[in-house]
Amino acid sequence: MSVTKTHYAFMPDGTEVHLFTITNNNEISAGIITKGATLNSFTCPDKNGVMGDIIMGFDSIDNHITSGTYTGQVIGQYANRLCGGRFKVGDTEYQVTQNEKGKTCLHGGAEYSSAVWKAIIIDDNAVELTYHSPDGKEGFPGNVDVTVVYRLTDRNELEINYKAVSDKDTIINLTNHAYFNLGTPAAGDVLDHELQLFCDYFTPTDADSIPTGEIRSVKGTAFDFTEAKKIGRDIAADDEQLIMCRGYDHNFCVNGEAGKLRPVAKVTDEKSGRKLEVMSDLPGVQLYTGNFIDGSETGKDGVVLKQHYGFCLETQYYPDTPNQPSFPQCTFKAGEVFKSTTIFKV
């Protein structure tokens, strides 16, 4: 096991961005850059032993800065969407950044994903990144101290541990926005990947991708991944939810007890032979199939990134939770610690 630290790039203001590369004894590696605490690469062998990077992303810091895809970044203070950019904590209503169509707050106004985090090597297989979010940043209450640890084991598990604490009552919902392609993005889209979700229900949305409040059974719908099927099998179905989003961009409710680590998803790519398993202790997972990636950006190794060239499995609290009292809640008292773990195993 080893961790190396190298120079990656400089931000426009001169801040240095570092790359940390964790390599296990099976020669599988994960690359993390400090801009956005970003999972920049995850390299593993195919069925013929050929190594490939299964994370869609960029070689250039300029693309990391300008892209709106949040590729591989840690998302906070509130992952996913808040209706109208408004929510209440107790009797106090907060108005936060409305950075999506001037309506919703998406991914906390991109605060955490835009920041350059501090980072240290804490073990021969782990990197710790930290960020301080000042009170009122993007409108969110509280000085929030955040720690994210990436750890790669010899079981080929990339474990991401999140921890955050605020000095005021606030909402906290953290995730990683990695786009996976088990064939590598150079192989094309992910529609032939087979996906199983351990989720019997999902949360339908309105035209602004805000949950309606309904928790709907997936049974008999295009959203049923309880048995493995190709991502593309039903993606073009005549379903209002899919038509509005140009594919899957929905929260699924993970079976089992939130707060306990349990299976979320399994993905296989027959062509490459690679597999991915996801576990988490969070109540939900957002399946996003790269619906709005339009070929206008060039990724690693000169690959033009197109629609459905990657899929995301963003473990999370449900979208718009503070405004949906029937959803599992993520309001944390001052001094109360948010903790969560998600594991990606290849």
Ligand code: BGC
Contents of the next structure:
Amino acid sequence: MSVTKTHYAFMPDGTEVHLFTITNNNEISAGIITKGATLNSFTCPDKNGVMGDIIMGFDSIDNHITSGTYTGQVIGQYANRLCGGRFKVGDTEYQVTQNEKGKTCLHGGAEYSSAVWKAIIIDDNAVELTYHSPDGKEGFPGNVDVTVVYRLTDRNELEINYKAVSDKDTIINLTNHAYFNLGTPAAGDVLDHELQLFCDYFTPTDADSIPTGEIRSVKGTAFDFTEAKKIGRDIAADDEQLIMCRGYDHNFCVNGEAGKLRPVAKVTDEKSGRKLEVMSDLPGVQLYTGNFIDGSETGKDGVVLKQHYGFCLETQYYPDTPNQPSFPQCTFKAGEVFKSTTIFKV
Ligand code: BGC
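Cool, the form predicted on its own is there; where's the form predicted together with the named molecule?
In what comes next, the whole complex appears, and the chain from above leads the way.
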């Protein structure tokens, strides 16, 4: 087990960005850069023992800064969407940034994901990143101190621990926005990957990708991944939800009790022989199949990134939760600690 720290790049304002590489005893490694606390790489063997990086992403800081994909980044203060960028905490109404179509707030206005986080090695297999979000940044209440720990075990689990505490009552929803491609993006899209989701329900959305409030059974729909099936099998089905989003871009409700670590997803890629298991204690997961990736960006090793070249499993509170009283809530009192764990096991 080892962790190394190296220079990665400088931000336009001169701030240095570091790369931390955690390697376990099976030679599997995870690369984390301090800009956006980004999971920049996750390298593991295929069925022939050939190492490959299963994170769709970039090899230049410029792309990390300009890309709208959020790839690998830690997202906050509110991952996913808030209707009209508005919500209430107690009796106080807040208007936050409407960074999507001038309407919705998407991924907290990219505050956490654009920041360069402080980072230290805390163990021979772990890195701790911290960020201080000032009160009112992007409109969100509270000075929030956030800690994210990436730990890679010899069981090949990349464990991400999130912790945040605010000095005012506020909403907190943190995730990691990695796009995975078990064949590596050089092998093309992920439509042949087999996906199983431990989710019997999902939350349909309106045309702005805001949940309607309905919690719909996946049974008999294209959203049924309760038994493993190819991501691409039903992606082009004649389903209003899929047509609107050009594929899957939906929150699924994870079976079992939130607050307890439980299985979220299993993905296998027959061609490469790689697999990925996801566990989390959060109530939901956004399955996003890279629908809006359009070939305009070049990723690592010169690979042009096209539609469906990666899939995301963003563990989260449901989108727009503060405006949906029936959803599991994520309002935290001043001083109350937000804590959650998500594991990606290869
Ligand atoms: C959203 C997508 C969005 C993507 C990149 C996902 O979490 O649900 O709609 O395109 O992030 O921003």
